[in-house]
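Shown here is one chain on its own, the form predicted alone, set out as structure tokens.
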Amino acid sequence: MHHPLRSHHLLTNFGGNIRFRPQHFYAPTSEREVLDILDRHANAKIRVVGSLHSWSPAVVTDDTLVDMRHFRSVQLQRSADGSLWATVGGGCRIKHVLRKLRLHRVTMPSIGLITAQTIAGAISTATHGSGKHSLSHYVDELRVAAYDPATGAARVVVLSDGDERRAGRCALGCMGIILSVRFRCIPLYDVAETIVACTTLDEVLEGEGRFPLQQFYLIPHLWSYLVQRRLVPREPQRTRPVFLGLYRAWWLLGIDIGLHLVIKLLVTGLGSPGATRWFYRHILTRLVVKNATVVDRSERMLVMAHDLFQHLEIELFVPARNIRRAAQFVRSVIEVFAGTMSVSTGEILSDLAGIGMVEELRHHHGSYTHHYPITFRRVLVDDALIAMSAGTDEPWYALSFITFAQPHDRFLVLATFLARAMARLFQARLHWGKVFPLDGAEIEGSYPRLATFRTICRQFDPKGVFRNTFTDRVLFGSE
């Protein structure tokens, strides 16, 4: 018998904006106990702690919280092609995975801006990178525990193909516990990358083709900006080690660390709108290394220090079609926050007045003035059934909202307002880990694989028992 480790204890995520206290709470060995968990709670609320980076409260229970640290093995196979396959415990951190492959000289095939993150906490929301599909897409296999629906007893099953494997692919939890993945490796390889500035978004997306794997930036109260231009070279050519060595001094010490304690302090410390606007307008540009390539490891290059600064963010997904216009959209709703620009005439007056919204905008002009680039990160399609990027023919851009502001009520107006509006206008989907203000009846149509999920939940999980009340609220609201 498997007892909590401890009980009534207070739980914070990473943003400090989700805080419970389970009644039982669990981190078991082996397999056995888990299926001894789940009979001993089958009639109760189970979910699953992985690192608490996410922002959602899809963690959330008063009830029993299993987590599966224990569970970090890296297991590696060779196929008869002569391909490497990981098998990965469902509690194992990303930045564990990737030092375990690389001693074998190969690498995740997706990788996304943080690696503190546990892979089923990664894969259960679809967690992805720029340029590539989201890790979700490339796992082959998992190994679930869940409930049979003829007996209700506990049990390992496996999913390796069909709507069941799309469906585990990015679950939230619901259709049971992730016990393993298992994956394709590729070859470790690198990534050049060149900072430069740009004026206009075409000007952005004129490069996607010689960069499949660039980010951007969009520079707020400067409206122009920062591209991050990657791709794998040809041939090997990485920079030499001094000026690799000082490139990465610089972004530890002159980006993660230092470009964040500014923005803290003109938030937090001076908290002067002004201030950061005049920040973004005349100095920021100026501290970014432009027009030097610089090659270097793929897991250094394509990941940042993001965890190193509590924050609260909000991701929403564009259909590539609509991202041109959703991105001036954006500056519109961000300058009428900020106090420098109104609602009166352009595109984003006859946009809001076809939804009803123009009032609503109005009432918060100049409540709020937003201190963090906007971050644009393109997605290729995904396969499977929840995923963001799922469902369609085209890419997504996902786009980033962050603040550092305490508290976050002025904040989480905009991204509400920005959630809301672009839902309808431009049928942007939120990030299931992050800041998710809507509720089922608004994503109701975003998902055109949505019932069918349900269904296979249903089929793994008969009462209930891994849903809580924020997968009530946006995937099973409408039953």
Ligand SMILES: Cc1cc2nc3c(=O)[nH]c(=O)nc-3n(C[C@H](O)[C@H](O)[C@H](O)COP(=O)(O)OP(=O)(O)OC[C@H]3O[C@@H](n4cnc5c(N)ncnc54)[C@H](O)[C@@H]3O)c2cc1C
Second form
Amino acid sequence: MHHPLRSHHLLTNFGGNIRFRPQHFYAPTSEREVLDILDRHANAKIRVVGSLHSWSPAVVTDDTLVDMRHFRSVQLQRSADGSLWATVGGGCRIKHVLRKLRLHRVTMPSIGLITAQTIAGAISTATHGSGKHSLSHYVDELRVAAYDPATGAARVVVLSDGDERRAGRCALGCMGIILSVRFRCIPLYDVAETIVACTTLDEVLEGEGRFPLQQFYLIPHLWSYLVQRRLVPREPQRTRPVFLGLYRAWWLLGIDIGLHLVIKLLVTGLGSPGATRWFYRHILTRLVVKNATVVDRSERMLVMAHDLFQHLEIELFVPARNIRRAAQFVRSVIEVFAGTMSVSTGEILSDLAGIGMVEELRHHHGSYTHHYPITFRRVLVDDALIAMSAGTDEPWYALSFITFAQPHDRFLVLATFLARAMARLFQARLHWGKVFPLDGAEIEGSYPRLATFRTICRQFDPKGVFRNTFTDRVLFGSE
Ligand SMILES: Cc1cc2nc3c(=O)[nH]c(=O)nc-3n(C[C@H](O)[C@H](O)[C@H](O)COP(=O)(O)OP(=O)(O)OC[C@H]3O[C@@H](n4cnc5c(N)ncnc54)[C@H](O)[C@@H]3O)c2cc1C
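Cool, the form predicted alone is there; where's the form predicted together with this ligand?
Shown next: the complete complex, the earlier chain at its head.
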């Protein structure tokens, strides 16, 4: 029998907003050990931890925690049509997967902004980038340790098609412990990026056909856009090494480090909302190198050192048909919170009147100055049951809001207001791994396949061992 490694060990997530102390902590090294742990705690509660990069309490337990760090193998198989398939241990970090794949001149079909997450943790909350599906969508097969509904004993199940696979692709740990995932690799590719400034959203969206991987930022208090226009060049090409080196250095020192230090200084050092607004209105866009095209490997172009500074994030997914209204709404709400606009006229008034939230917004007038660009990423429709971009026939835009302010209270008021209002007005969904201020009743209607997801979870976990307070609140609340 495998015994817990450590007990009463305090764990803290990347954002510092989640702390918990599991009673039992295991780091198994084989499938047999995982099954033993499941049998041993079959009447208790079990969660799995990845790299703790979620801001939501998806991972929290005061009972049994399983760390899959020893499941980090990457195995490659060539199929009859010549394509390479990777089978990756659930606890393997994405950066490690990418390194291994690169040796075979292939890569992952989709990645997010950072690569520190584990593969199982990333798919469990439908981690995504821009212009593609989320990682979950590309998972072809999962090996999962769960319970046999007939005997109650732990067993290994392979999910390779149908609704079971759709459920397992994004399940927040509620279907059992993911031992490994399998996906088709794609050949290494380059990305060409040009940063441009646009004054309107129409101008930004107009470029989408030519730059399918683009992502863009709404600059608060200036209310114009910076766009990272991205495409895969038809012919392999390279930017001259000297320029590429300078560009990379500028990005790391100027953006990843410099810009974030300035924002932290403005927010936590000076604490001056006026200075923050002035910085965004007059300085930020001047610091950015625009209209120069840079070409490099996708893994370098699509990733940022976004994990250098601790921060908190909420991300709202809006169906493409609502993106223009949603962007206008976000601007108005942030302006009212900043005290630079009142709620007396216009679309915001009629939108909020329709959902009875006018007085609430008035109450927040002048209470919080948002201090980070709002990132927009387009996510294609996922073939999964409860991924944020699943179940529609149109893509989604993920709008992310970040804060460096401490304490987080005022940001959380803004985040909660946006989440509640945008869920009602624009059918917005929240990223499962980020700040999550909604309850089951508020999200139930927006996931048409939720009932099927719950039924499948019960088949894998009849006693609800893999559920925690958070998943009960947001996924199983009405049961
Ligand atoms: C700086 C930063 C940048 C980010 N950038 C992006 C981005 O670009 N795009 C995006 O979509 N998200 C992004 N995220 C969010 C992040 O990708 C997700 O929260 C992801 O789930 C974190 O993976 P993890 O390995 O840290 O898992 P954890 O946070 O540890 O766990 C997440 C969930 O996965 C479950 N889980 C973990 N391992 C297993 C397993 N083996 N079996 C079953 N369940 C398991 C856990 O129980 C939990 O429910 C970012 C987060 C940070 C901190």
